[in-house]
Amino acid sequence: MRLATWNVNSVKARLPRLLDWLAETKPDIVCLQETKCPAEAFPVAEVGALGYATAAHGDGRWNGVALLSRAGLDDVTLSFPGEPGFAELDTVGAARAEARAIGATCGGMRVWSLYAPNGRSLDSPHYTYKLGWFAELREALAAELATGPLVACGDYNVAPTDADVWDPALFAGSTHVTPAERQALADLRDLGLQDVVPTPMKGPHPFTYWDYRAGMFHQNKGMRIDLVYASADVAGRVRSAYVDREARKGKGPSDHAPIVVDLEP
């Protein structure tokens, strides 16, 4: 079985690239993030022509997640239990959840596509929201781990270690690398989830994100913020995993590259 995760940074803008990539790479299960379209506008017919069933969660031009599967798509869950909202996003001040998580059972495995909040800056309410979001995610995944094999893929917007950013000194005092954010990831791993670290394909670091500006991709000045966290029974089936840097090349790419994981039956 082949599993993939990709922050596509707008599924409509990237649709031709996505369809070509699906046809060439042939993943069985795909977790997409930052789809940036309402669920009803997701290109279901286009990916369906390639044999994929679709579950999408999106409410506008920001955020958005989806699951594509040729291995079954059952028990779809939009958002996770307890997922917090962000009050400033609602004109009446009531917190409401964003479209950041979707789960389903695919091929006997529980799969989550996750797009964690960015956090913006350490003095921003978005940072507090991010930490709260991770705390509730941990509770939700703890409950699901008790039911069977699980993989939680996506853009976590946290670099797990200093080795996962191209220059740690430049990130000092910024989000994505703070002790609290890294502890949130450690808390997920403490549940029994394992970090499936992909082969980088270029250089020593398996970066998955490169800013569009200043030739960052070509200089390999990136970050590893897209992660595959798997329960032990899934991690034990991993035959190979790699960052598909080719998908980050060419005209009009996403600023993220997919991670592709091959699992033993």
Given for the second form:
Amino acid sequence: MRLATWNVNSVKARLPRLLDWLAETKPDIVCLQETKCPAEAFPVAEVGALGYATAAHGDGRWNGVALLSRAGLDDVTLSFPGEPGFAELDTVGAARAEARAIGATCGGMRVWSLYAPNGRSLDSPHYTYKLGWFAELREALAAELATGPLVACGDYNVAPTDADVWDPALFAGSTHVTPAERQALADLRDLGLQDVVPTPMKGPHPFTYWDYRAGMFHQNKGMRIDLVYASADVAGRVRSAYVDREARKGKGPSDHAPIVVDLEP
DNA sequence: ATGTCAGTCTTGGACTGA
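Switching forms now, from the form predicted on its own to the form predicted together with the DNA, please provide the structure.
Then the entire complex follows, led off by the chain already shown.
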């Protein structure tokens, strides 16, 4: 059973590369983030030709998540229960959730594809929103963990440790590395989720994201912000996991590389 | 900090978000 997660930074712009990658890598279950397309515009037929069923959640130009599976795709959930939306500070009432989470039952597991809010800056309401989003995610995953095997994959927009950013000093005062964000991840692990750390195929750090600008990928100035959090029973089946940095190379890549996880049957 | 992308509208260039 091969599971993968990939922030594709637009499924439309990435479609040729996605299809080639699916055909070559042959994952059974794929979690996609930043599809940046409405659900009705998702290229269902194109991935279907490779044998995948699709569940997509999108709300237009930003965000967007999807699940592809050829190991079953049942009980699809768009957004997690209790998921907050972004609301300006003076907005009254609850905001509708953005398209940042989709879950389904695939291959006997509950699988989630997650795209956490970026947070923008520490003084931004988007940062408050990010922390609140994680707090509610914790509650939702706690409930799901009680029902069976689970894996929550995606772009968490948090680097778990200083070793997960290329230069921690440069990130002082920035999002993605604060104690509060790292505590949000620790709170998820405290539920019993395990961080399935992939093998970097080059260098010491399993980075999954490199900014497009300034030759960051070439210099391996990256971050590990895409994560696979697995319940103990799933984590115990992990045979191997790696960052597919080849997918970050060449013409027209995403700024994120996929993580590929092989599980014992 | 920003040398790049992608989506969209204000449309062949500017804006936003990352």
